[in-house]
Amino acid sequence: MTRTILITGGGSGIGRATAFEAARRGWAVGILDRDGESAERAAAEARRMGARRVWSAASDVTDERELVDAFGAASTALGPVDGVTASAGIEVNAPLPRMSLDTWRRVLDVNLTGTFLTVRTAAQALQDAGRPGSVVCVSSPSAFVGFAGGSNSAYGASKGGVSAFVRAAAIDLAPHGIRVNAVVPGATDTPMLYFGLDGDELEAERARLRDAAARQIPLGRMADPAEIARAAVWLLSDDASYVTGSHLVCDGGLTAKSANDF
């Protein structure tokens, strides 16, 4: 079956991955992210690919009323929108005698209060159009278990809230038909992994987490995004019609290993 999603943080990452995948299957896919620019290339390669239709905006998931606005324009262009991964995102790591109350603040907007505005504005048009729908959210291992680095306090919240709105949400939406589930990825080589690096910064910190990959990771290495995107492509399919409320964890076996090595 054909369908119609809508696709926040779509311009790069898992997003644009997802983006992508959708277009191999010919569906019709909305593109949205901050960056105006990088939706509207993502969505030029994801009709190249072989989307049904495309439709690409700029939109801040911190703003409500630019949400539902592009959903509606999103809705308009595309046909009525039936599947949505909410996949916005930033980190900002710092430790945590030294994270700014600002940071922390950016952090839970973007990463849990985006995922819940993107979960209820399609919820919304779903439920007004009298449709059912699978929407998919993006949580993390840090949601689960510390990072052993540390630095990571407001992202780990930030992750853990959504993957107890996920729980909740499945619960309150069943009724509806609409089904909401996340993918847990795990390292995932994505340009939010080397934020503000370029030159020679960039190549030692890539090869700096493909060392620590083959040594932490039981499949030894990162994730291409490509892998993320078709696990939620499955769920925001048919194939996945009885799954909701889950987690996909798609990490590589990293939050199955124990730390302990006695």
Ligand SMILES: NC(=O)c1ccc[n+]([C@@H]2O[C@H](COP(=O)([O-])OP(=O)(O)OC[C@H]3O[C@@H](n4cnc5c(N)ncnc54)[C@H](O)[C@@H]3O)[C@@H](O)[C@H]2O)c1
The other form holds:
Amino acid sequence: MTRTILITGGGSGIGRATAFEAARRGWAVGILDRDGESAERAAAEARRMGARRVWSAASDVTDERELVDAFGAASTALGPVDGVTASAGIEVNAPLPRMSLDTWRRVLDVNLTGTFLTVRTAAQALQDAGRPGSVVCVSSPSAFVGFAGGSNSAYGASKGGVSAFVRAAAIDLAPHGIRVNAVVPGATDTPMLYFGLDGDELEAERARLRDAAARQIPLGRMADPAEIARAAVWLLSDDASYVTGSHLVCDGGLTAKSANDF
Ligand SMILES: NC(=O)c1ccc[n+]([C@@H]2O[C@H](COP(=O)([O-])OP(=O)(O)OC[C@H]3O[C@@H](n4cnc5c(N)ncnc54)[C@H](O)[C@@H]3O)[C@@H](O)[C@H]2O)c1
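Having seen the form predicted alone, can you show the form predicted together with the named molecule?
Then the entire complex follows, led off by the chain already shown.
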């Protein structure tokens, strides 16, 4: 069955790669991002890659009204949406004593409340249309383990919330034929890892991360966003028809391994 999917945070990184994987399969793809221009560029590329239809818009996942309007406009442009990937997210780190309430609220608002609003809007739209569907959220290893480098309390709490939400939402939505799952990307080479950096600084950070990945991740490297996108697209597809409330960990073995060498 050909899918019609909507992706939040689809202008960059894992969301963008998910749009491209869906486009390669000839699916219809709607791309939402706070940054409307990046969403538009990703949509143009998805069209070139073979998407059956494309549509994009600027939309902030923390704005309930914007999301509802965007889902409505996407359905009008693409046909009824039956798959959603909630990839919009931010990471802002600080040691706990210096974690401001403002930063804490912002990270929780985008990553957790944004995921809730996206899934709720999708569920309402699917129920109104009387259609089954599949929703993929994006969690993180930090939902399950503390990062050795620390400073990750807000992001980790937001992703722990996403993982708990995925299980709860899967139970609520199963009677409506709506599956809810999460991908768990490990370190994935996207702009999120280099936020605020450019030029030599960006290249130096990339080299540092590649070196760290080679030493610490069992598969010896970071993920390419397309590797996470293929997992997300599998969960969206009917090949995953009996999978709900689950986590598909794509982390190169990161969480399988203890950092302790004794
Ligand atoms: N890159 C990694 O190593 C990694 C690892 C685990 C989980 N993740 C998660 O994967 C998801 C995608 O991250 P990425 O690495 O592709 O990052 P990215 O920065 O490349 O992409 C995130 C996108 O989300 C958009 N966005 C941010 N806030 C938004 C908002 N309020 N409303 C709408 N769009 C918004 C950004 O504009 C951007 O296009 C995030 O949820 C992130 O937490 C990333």
